[in-house]
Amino acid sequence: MSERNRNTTVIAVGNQKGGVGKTTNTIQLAGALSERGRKSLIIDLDMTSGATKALRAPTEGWISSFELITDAENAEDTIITNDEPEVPLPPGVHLIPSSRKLAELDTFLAQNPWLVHQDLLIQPINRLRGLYDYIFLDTPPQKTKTTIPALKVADHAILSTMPDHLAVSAMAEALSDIVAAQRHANERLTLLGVIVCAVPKPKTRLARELAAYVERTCVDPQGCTLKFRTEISRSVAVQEAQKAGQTILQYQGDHPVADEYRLLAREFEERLALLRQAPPIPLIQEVPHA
């Protein structure tokens, strides 16, 4: 782990409603991101553990992401790497896990007033740059007191929505946080772009509209639309490989939805690509709810 020659990006991954593929997208990319020879690290800020869960570490007896945030325990003694027998993780994926400790989230702060809650993981986060190409910040499905120090500390953010009335309106929500966080917080922060995930094969009227309404409203200041164009289809085989403890690249490679992820994973690159070469304004216009 001392290594520290890598060139990091650190993604907040998110969206104002809970089952709309947020901590599937961040693994499932992790992992295909991996095949690509890069190194990421995924921290679950999210009590539920979604994250935690899905890549079958422990919710208990191991220092979570709650240390991390309050600086309890060093950063690097946080994180569950691929050595670790007991959580046998996916290649090149890293894991800070997630506990029900952070609940007690309030009552530290309240008990540190001199602490800036906002700041909260900037220290922690420059202790890890360095050592991966991505961090991966999965974040809530609602606002809480870990949602504004991700936003604070991200370089760049990604939502994911699905063909559903609720999951897109919920993003006009998470897009209102973004633009707050990037006025008053962190000029820097740039909405990456928005994964269309669970889309029906074939697609439905629902899941045409709402995936155009996407596209046509989650634009930059240019007009360019931040949709991504890979679109993830439904299937069962990605529970079933999250069941198994492994991403759907491992699980099964040939499936059509593990090829999406190769796609979303090379587009995600040559977004970011592009950024570095000529960073665009970074405030996005604000989405009308659906």
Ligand SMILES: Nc1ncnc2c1ncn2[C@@H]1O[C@H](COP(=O)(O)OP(=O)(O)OP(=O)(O)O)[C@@H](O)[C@H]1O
The other form holds:
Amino acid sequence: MSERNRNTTVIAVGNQKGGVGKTTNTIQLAGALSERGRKSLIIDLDMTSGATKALRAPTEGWISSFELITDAENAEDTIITNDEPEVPLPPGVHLIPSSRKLAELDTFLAQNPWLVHQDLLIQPINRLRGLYDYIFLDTPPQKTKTTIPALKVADHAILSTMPDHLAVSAMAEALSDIVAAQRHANERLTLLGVIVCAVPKPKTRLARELAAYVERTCVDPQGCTLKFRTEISRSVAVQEAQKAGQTILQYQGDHPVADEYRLLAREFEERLALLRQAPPIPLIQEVPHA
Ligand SMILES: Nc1ncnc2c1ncn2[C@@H]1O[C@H](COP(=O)(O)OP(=O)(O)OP(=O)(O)O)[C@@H](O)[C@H]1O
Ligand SMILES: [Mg+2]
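Can you return the structure of this protein in the form predicted together with the ligand rather than the form predicted alone?
To see the whole picture, the full complex is given below, headed by that same chain.
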């Protein structure tokens, strides 16, 4: 394993709603950050293994995020690196796959009454700090046994949303959860931004309304919007790349969506740089109703 000389930022990617681009954005953003020379680790915390499947890694029979969380294996030994011939990961992107064993977390907690559920990821992530620029925690929809420890350990959260009739109410719920996590578990947690993705072109009314809602409601205490300026367009090329087990940047590097992810990666790092200069501040004061 390489040296521990990186300043690791841990990002939880979420939204309680399913199928809103959490996994896709995590993988594509990590791929775009790799073009900028950054090294990322994606930890799949979803029992349904979205990131694991998208990256063509095995969902059974390999050491997984369950062993990481339960400290059953050395944290570094749970990582699939770019050197693994059976799993051709995108350059600069490593993975801790998930497995259905995550369903056994309840039993594990019941058998280990001294362990605190929300703290489960603190030690494992500390063991991985320094190895990566970014550790992305790809969380499942709904508040599950892995979402709560992810929000406890993360430095920042990113929300993902896409135009859909239920997207606005789901966003309000997702924001409430981040506020609750800040209040009860992790006062350092800040919402870094909201990615609006799979935006049809030309933009539908739904897409415009969602973008306006996010722009208006996801703001920091200075009133600056936390919506990422770069929106990701809907394109079959994203799904084709996923089928090929590649990022859109690898699959068709000159595709407009590849450029959007490059812009998003730049904006993501610019925001992080600004936050590093400023003292940490709670980023959402109050969640407006949908
Ligand atoms: N920009 C895009 N253009 C077209 N399709 C997209 C785009 N982004 C995501 N999708 C598709 O939307 C679907 C849902 O995306 P994804 O699996 O990333 O969402 P998710 O929030 O992680 O879902 P889950 O809640 O099930 O984990 C996938 O089929 C994915 O291919
Ligand atoms: Mg997913």
